[in-house]
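Just the one chain here, the form predicted on its own, laid out as structure tokens.
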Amino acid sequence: MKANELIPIMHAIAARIEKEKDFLTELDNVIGDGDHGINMARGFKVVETKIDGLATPADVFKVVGMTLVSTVGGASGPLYGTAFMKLAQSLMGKEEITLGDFLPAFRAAIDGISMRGRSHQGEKTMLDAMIPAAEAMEAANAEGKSAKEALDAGVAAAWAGVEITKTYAATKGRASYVGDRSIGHQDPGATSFTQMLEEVAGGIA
């Protein structure tokens, strides 16, 4: 995938987040600040004004990451911003990226989020969707499946991870204040990540 193929996917992500912002905010109303969808939509609206014409996938990811850090409030901006900037760092110098390039870069993004948020799988965060997605995509790649098949497997695993977050009590961020009352509610960050990955999978031929 080259930058001119990645940029339309970023626009599709922006459109998806705008479409889902009320749902994401409703999820966040229950266990967080009640602004996840609104903040993410605002950030990606700015992203859309900055990415057209960028030369490499790393350039795209860097601009997305920097923009989210500066425009998205709460924890989501720094966390998603870190993820996209880690993708950029890992893919620097590549005019075109393959699934084999993307998977270790995605792991770097996960590690960045884990360090920035001081969080791990099983704590009702976006990592509960991201890590199963990574594992599923890596397994599919090891089996010789196509990038589209691997991403579809990642999406399915991520949605399963979102469902599992309903069983956890939140221990991180604002959601930790409600403790056991967060059980039964899915994590907004895990949900928005999975929606994004779904758009990536949908944009792969």
Contents of the next structure:
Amino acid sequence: MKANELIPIMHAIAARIEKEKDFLTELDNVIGDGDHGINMARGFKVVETKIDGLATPADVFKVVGMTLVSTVGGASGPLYGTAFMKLAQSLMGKEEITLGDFLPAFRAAIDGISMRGRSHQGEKTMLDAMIPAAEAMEAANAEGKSAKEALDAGVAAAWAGVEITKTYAATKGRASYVGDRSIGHQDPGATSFTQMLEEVAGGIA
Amino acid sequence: MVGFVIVSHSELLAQGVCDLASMMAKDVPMFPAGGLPDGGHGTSFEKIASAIEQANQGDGVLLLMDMGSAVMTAEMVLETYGYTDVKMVDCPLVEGAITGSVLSSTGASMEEIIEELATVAEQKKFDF
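Could the form predicted together with its partner chain be shown next, to go alongside the form predicted on its own?
In what comes next, the whole complex appears, and the chain from above leads the way.
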């Protein structure tokens, strides 16, 4: 995949987030501070004005990351911002990226979020969708599946991860203050991540 | 004098903490980085970066944050600019701002202030 194929996917992600804004905010209202959808939509709206014409996938990821950090305003800004900047660092200098390039970069993004949020799998965060997605995509790649097949497997695993976030209480962020009352509700960050990955899967041949 | 930046999700809270601390230590550089540029709640990378520039009079700057994205965004500003004389301190926001700024007004170094602020969370307001 080259930058000119990645840029339309980023626009598709921005459109998806805009469309899901109210749903994400509704999820966040229950357990968080109720700003996830609004914040993400604000960030991606600015992203859309900055990515057209960028030369490499790393350039696109870098601009997306920096823009999210400076425009989102909530915890998802530094978290997703760090993730996109880690993708950029890992893919630096490549005109075109393959699934084999993307998978270790995606792991670096996961590590970045874990470091920034001081969090691990099982704490009702976006990591609960990202880590199963990484494992499923890596397994598909090892079996010689196509990028499209691997991404589809990643999306399915991420949605399963979102479902699992309903089964336990949050221990990070504002949601941790509501304690066991967060059980039964899916995590907004895990949800928005999975929606984004679904747009990536939908955007590749 | 060591300067301070108060990072909060709320513009009013950040400004209020600065006002209160400035009343107790009036010449210490104290700058708020509260809320989003449009006035809404949240934390702003740009506001933090610009407050650090203003607060640094050559003796370094300490950042005090409320929580969550305030901590993460402050961390990203520090990583991005790679400052050697700007540090984040983990302490109660109001008590830390007042203790820190009063110490700074006495000419204490950044290291001395950091050491003192590490004990602020343990100081009790009253004994039962």
